[in-house]
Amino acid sequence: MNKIIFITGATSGFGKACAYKFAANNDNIIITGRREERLEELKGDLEKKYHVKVLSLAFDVQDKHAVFSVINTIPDEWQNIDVLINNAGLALGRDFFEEADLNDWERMLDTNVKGLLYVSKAILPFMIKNKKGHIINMGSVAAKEVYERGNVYCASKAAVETISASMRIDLLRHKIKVTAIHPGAAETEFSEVRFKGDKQLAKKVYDGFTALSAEDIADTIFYCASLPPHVCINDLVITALAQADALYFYKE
């Protein structure tokens, strides 16, 4: 029977390589994002590939009352949603604590932090009836180790894996799985978005390594939320060969 998978941040990076993933598996999926013409793209591409059932919802995790009112109002052919991945999130600036943009932290908390506890608010209710489902949360190695200028993101993802270790314990009696994943450096939209569109310095981050790809990690996905009901990866750390840890990096 195919699943309903839920993906937040669809329009790029792990969310897109998540849609595509699980689409190949012959699941049917609800993707989400803020860029509606992204979405729909992506929907008619998911389709015509993999002949699955898509829907697109377009908006804003950060926004409180469009996250309830679009999931609360989700067809009944769609409720049962089987698997929510949390991955809507970024990462602004680089900037020492007291240099650092205010609007920038507003932003990563209310995406990184606020928009997870919002869309997993929203969809539980789906889950908690069914007795079973699986909340994915991406988290970061910014949870494990606080790196310098790195400030505000790195709380926002160690809020995540601790959120997610909450979640565990207080879902356990609706039998529904928590798994935080928490990557290295992976070469997409992120570092892009981080330093505000300027690509030379982008690119540079990920000069004299292989670093991880955004399939790396839909497939870690794919394999946690495959695996048999009774097990459950709790929390995830995954890094290219030329990373040991948020510091540590040997490039050639």
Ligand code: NDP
Contents of the next structure:
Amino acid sequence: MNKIIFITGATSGFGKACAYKFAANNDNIIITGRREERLEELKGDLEKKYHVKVLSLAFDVQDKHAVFSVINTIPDEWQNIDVLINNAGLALGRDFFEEADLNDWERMLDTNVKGLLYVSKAILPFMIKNKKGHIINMGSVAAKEVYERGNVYCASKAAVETISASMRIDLLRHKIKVTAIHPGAAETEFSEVRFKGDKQLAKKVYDGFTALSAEDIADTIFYCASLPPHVCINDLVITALAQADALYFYKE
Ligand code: NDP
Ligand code: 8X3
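Since we've got the form predicted alone here, give me the form predicted together with this ligand too.
In what comes next, the whole complex appears, and the chain from above leads the way.
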């Protein structure tokens, strides 16, 4: 197809699975994240397996100046971005409101909300110029229901849902699609990050049921991005069969 796909958080989980999915479709991929060595390894593998072009850009989405200076200097041949996948994000901690760490709250808001805003604002001029584009924002079931000790993570994803709805309205006149995807529990590095490296605690999250995989989410995003130009999936919730919403699971 040879579209250009810009993915934040491509060093792991959903973002990395998206890079493989779109590369397998012959699309050219801009992969981003903070861990440069992982980006270089992924770039090498995608180029070797799929013979597509890959541009790797290492930056922290929390760093406003880095976001704008990196994106503003993208080489000309990479500027016709067709799809932006705003996926970089994280949960930090699972604590009662009064016990939660302020630094965790700030990092979640800076990454999940402000980072998404910076990247979108930096890329939009390219899409507006081309009068086409598709922004896919990573929400969560945590945007739909608040759960105990989810406080600011849930709020950050509710913000992603609202920002997506607002973008969709404001970008209508530019013919830019906006899709928000809200996954339930998916086994990636997400819980290891949330529990700050405690692998046992992270693994327990997925005990007793078959969680979603990163590939399930990549397949869904690919589907949303492959619809005819006049069709847009606005808001999509996807969970494992064993999960009804953010709160209810059937575990064996
Ligand atoms: P992973 O931890 O596997 O991947 C997270 C990705 O985000 C990594 O590539 C990481 O890259 C990147 N990232 C995190 N912080 C930053 C930052 N400050 N700047 C740039 N990149 C950053 O988790 P998932 O793939 O599961 O999560 C992806 C998204 O999906 C997140 O927004 C998450 O909230 C959401 N989500 C996850 C669910 C799940 O159950 N797994 C369910 C619902 C939503 P690096 O560390 O190299 O910077
Ligand atoms: C990640 C899924 O249930 O941990 O957004 O909030 S959950």
